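In the block that follows, a single chain appears as C-alpha cells, in the form predicted alone.
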Amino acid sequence: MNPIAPDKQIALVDRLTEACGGGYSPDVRRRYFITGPQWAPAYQGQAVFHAPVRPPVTFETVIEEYAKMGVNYWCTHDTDVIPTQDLFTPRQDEIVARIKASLSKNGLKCSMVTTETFHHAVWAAGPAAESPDVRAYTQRRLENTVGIGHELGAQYCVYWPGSLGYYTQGAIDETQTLRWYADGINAACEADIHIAKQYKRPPLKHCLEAKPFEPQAEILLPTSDAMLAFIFSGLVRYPEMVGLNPEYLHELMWGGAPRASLARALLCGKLFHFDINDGYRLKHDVDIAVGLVNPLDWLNVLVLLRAHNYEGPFNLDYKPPRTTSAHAVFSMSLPTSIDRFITLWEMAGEVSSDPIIREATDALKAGGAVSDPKDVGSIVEANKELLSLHELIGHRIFQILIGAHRGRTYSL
C-alpha cells in the first residue's frame, strides 16, 4: 500500500469504521442509561509522561456530539467546565446557564456532577488535610457542586478521594483524616437536604468511587469494600444517602474481580452508579474503552447486573487513546465503545435465558441424590459429576460471546 496522504486519512478511518458494521442507531442507543462525561472526549492525551495530542473542546461541542450519537445524559466535574477561580462568582452562574441552555437545545439531561478534589494545588495534602482552611474550602466546594447538580437537574453526585492518603508513612493520622473526610461528606449531604427542598426535588444519590493506586502513594479508601466499611462506620451521618460508584478498572487494578466487588455492593444495597471502561490487572489507570481487553469478564459482569435488575447509570469513564485523533474521538472511539457495551448487555440477556446454562445451573442447585446425608463420602459421591458443569457453563458463555451457539465455526 502506498503512503496515505494526510487529507485522505479521515476518509479512510471513517470508511473502515463503517465497514466494521455492528453499530447501532442513535435511537437504539438512547434506550440505555448510558451517560457521557465531559472529561472523556475532552481528554487531550496528557498525563505524567504524556504531552497533549488533541486540541481542547468545549462543553457545547461535547453535548452536541453526544446528542448526535444517541447519548441521553451528560456529566461533569465542576472544574471541567468552570475554571477554579470562577467558582462561587457570578461567572459560575453564567456558565451553568450556558450548560443548561446547551443541554436543552440538544435534548440531553445532566445525570451526575462531581467535585475535582485532586488536581489543584490546594489539594496537595488531600481534601481532608490538616489545615482547617483547606477542609473548610473542601466543604464549600462539595456544597457548591451539590447546588450546581440541582440547578442542572442531576440525580447523582460522585466523590473520588484519590488524594486522600499520604506519600510518607507517619505523616498523617489515618483515623483522624478519615473523620475529617466524613465531615466533608456529611456537609455535602446536609447541604443537599436543604437545597433539594428549595428546588422541590429529591436529594441526590451520593456515590463514593474507590481507586487502589494514584495519585497518592498510599490511599486510605482504596477499594469498594473499604468504601462500604466507611459508609457503615458510623462516621457518615446520612448512610442512607451514600452508596458506591465502582469503576470497572479500579476494581481490576488491585487484582480483584470486578464482578465480585459489584456483588458485595449489591448485597449491601449500595450499587448506585457504575463507571465502565477496561484495562489490566496490577497496572496503572489506562481507562481503555469497554470490552477491548476483557470482553468475557465484561459479559459476566453484565450477566450479574441483569440478574439483580441494576437500573443505574453506565458512565463512559474512559480516555480515548493518545493515538486517536480529535475527529475519531467522536466519529469512532465513543460510538464504538457504546456499541460494544450494548452488544455485551444484550449478550448477557442471552446468557441469562440460555437453556443449557439454565439447566446446568438448576442441576447444580438441586444437587445429587445423596444416599446418606450424614456421611461426607456419600455427599462427595452424589455431587462429583455435577461439579463438571462449572466448566461447561464457562464454555457455554464463551460460545455465546463468539457466536458459536449460533453456528459460527471455522473450516480447517
Ligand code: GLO
Second form
Amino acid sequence: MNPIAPDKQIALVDRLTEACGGGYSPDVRRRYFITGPQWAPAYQGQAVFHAPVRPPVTFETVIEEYAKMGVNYWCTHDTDVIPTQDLFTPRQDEIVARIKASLSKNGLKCSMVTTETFHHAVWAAGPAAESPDVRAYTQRRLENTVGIGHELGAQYCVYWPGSLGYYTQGAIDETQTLRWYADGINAACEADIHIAKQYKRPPLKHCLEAKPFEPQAEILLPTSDAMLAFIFSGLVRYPEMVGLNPEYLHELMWGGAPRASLARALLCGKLFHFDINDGYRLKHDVDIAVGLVNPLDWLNVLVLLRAHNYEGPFNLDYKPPRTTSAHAVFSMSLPTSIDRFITLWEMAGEVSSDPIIREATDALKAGGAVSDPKDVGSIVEANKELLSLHELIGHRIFQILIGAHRGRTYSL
Ligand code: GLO
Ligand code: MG
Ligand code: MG
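Right, the form predicted alone is done; let's see the coordinates for the form predicted in complex with this ligand.
Up next: the whole complex, starting with the chain shown before.
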C-alpha cells in the first residue's frame, strides 16, 4: 500500500468506521441511560510518562458532540469546567450559566457532578489531610459542587477519593483520616438537604467510587466492599443518601470479579451509578473503552444488571487512547463505545431469555431427586450429571456472544 497522505487520513478512518457497520442511530442511543463525562473526550492523552497528544476541547464542543451522537446526559468534575481559582467567585456563576445555556440549546441534561479532590496541589496529602484548613476547604468544595449540581439539575454526585491514602506508611493515622473523610461526606449531605429544599428538588444521590491503586501508593478505601463497610460504619451520618459508583475496571484491577462486586452492592441496595470501561487485571487504570478487553465478562455483568432491574446511569468513564486523534474521539471512539455497550446490553437480554439457558438453570435449581438426603454419597450421585450444565451454560453464553445461536457458523 502507498503511504496515506495526512490530508487523506480522516477520510480513510471515517470510511472504515462506516464500513464496520452495526452503528445505532442517535435516536436509538437516546433510549439508554448513557452519560457522557466532560473528561472523557477532553482527555488529552497525558499521564505520568505521557505528554498530551490532543488539543483541549471546551464544554460547548463536548455537549454539542454528545447531542449529535445521541448521548442525553453530560457530567463533569467542578474543575473540568471551572478553573480552581474561579471557584466561589462570580466567574463560577457565569460559567455555570453558560453550561446551562449550552445544555438546553443542545437538549442535554446534566446527570452528575463530582468534585476534583486529587489533582490540585492542595490535595497533596489528600482531601482529609491533618491540616484543618485543608479539610475545611475540602468541605467547602464538596458543598459547592452540590450547589452546582442542583443548579444544573443533576441527580447524582460522585466522590472518587483517589488521594485518600499515603506514600509513607505510619505517617498518617488511618482511622482518624477516615473519620475526617466522613466529615466531608456528611457536610456535603447536610448542604444537600438544605440546598435541595431551596430548589424544591429531591436531594442528590451521593456515590462513592473506589479504586485499588493510584494515585496514592496505598489507598484507604480501595474497593467497593470497603466503601460499603464505610457507609455502614456509623461514621456516615446519612447512610440512606450515600451509595456506590463502582467502576468496572477498578473492581477488576485488584483481581476481583466485577460481577460479584456489583452483586454485593445490589444486595445492599447501594448500586446507584456505574462507570463503564474495560482493562486488565492487576495493572494500572488504563480506562479502555467498554468491551474491548473482556466482552464475555461484560456480557455477564449486564445479564446480572438486567436481572436486578438496575436503572441507574452507565457512565462512559474511559480514556480514548493516545493513538486516537482529536477528530476520531468524536467520530469513532465515543460512538463505537456506546454501540458496543448497547449491543452487549441487548445481547444480555438474549442470554436472559435463551430457552437453553433457561431450561438448564431451572433444572439446576430443581436439583436431582436424592434417594437418601442424609447420605452424602446419594446427594453427589443425584446431582452429578446435572452439574455438567454449568459448563454448558458458559458455552451457550459464548455462542450468544459470537452470534452462533443465530446460525453464524465457520465451515472449514
Ligand atoms: C479515576 C476515576 C475518575 C472518577 C471521576 C468521578 O480513576 O475513575 O475518573 O470516575 O473522578 O468522580
Ligand atoms: Mg471512574
Ligand atoms: Mg478507571
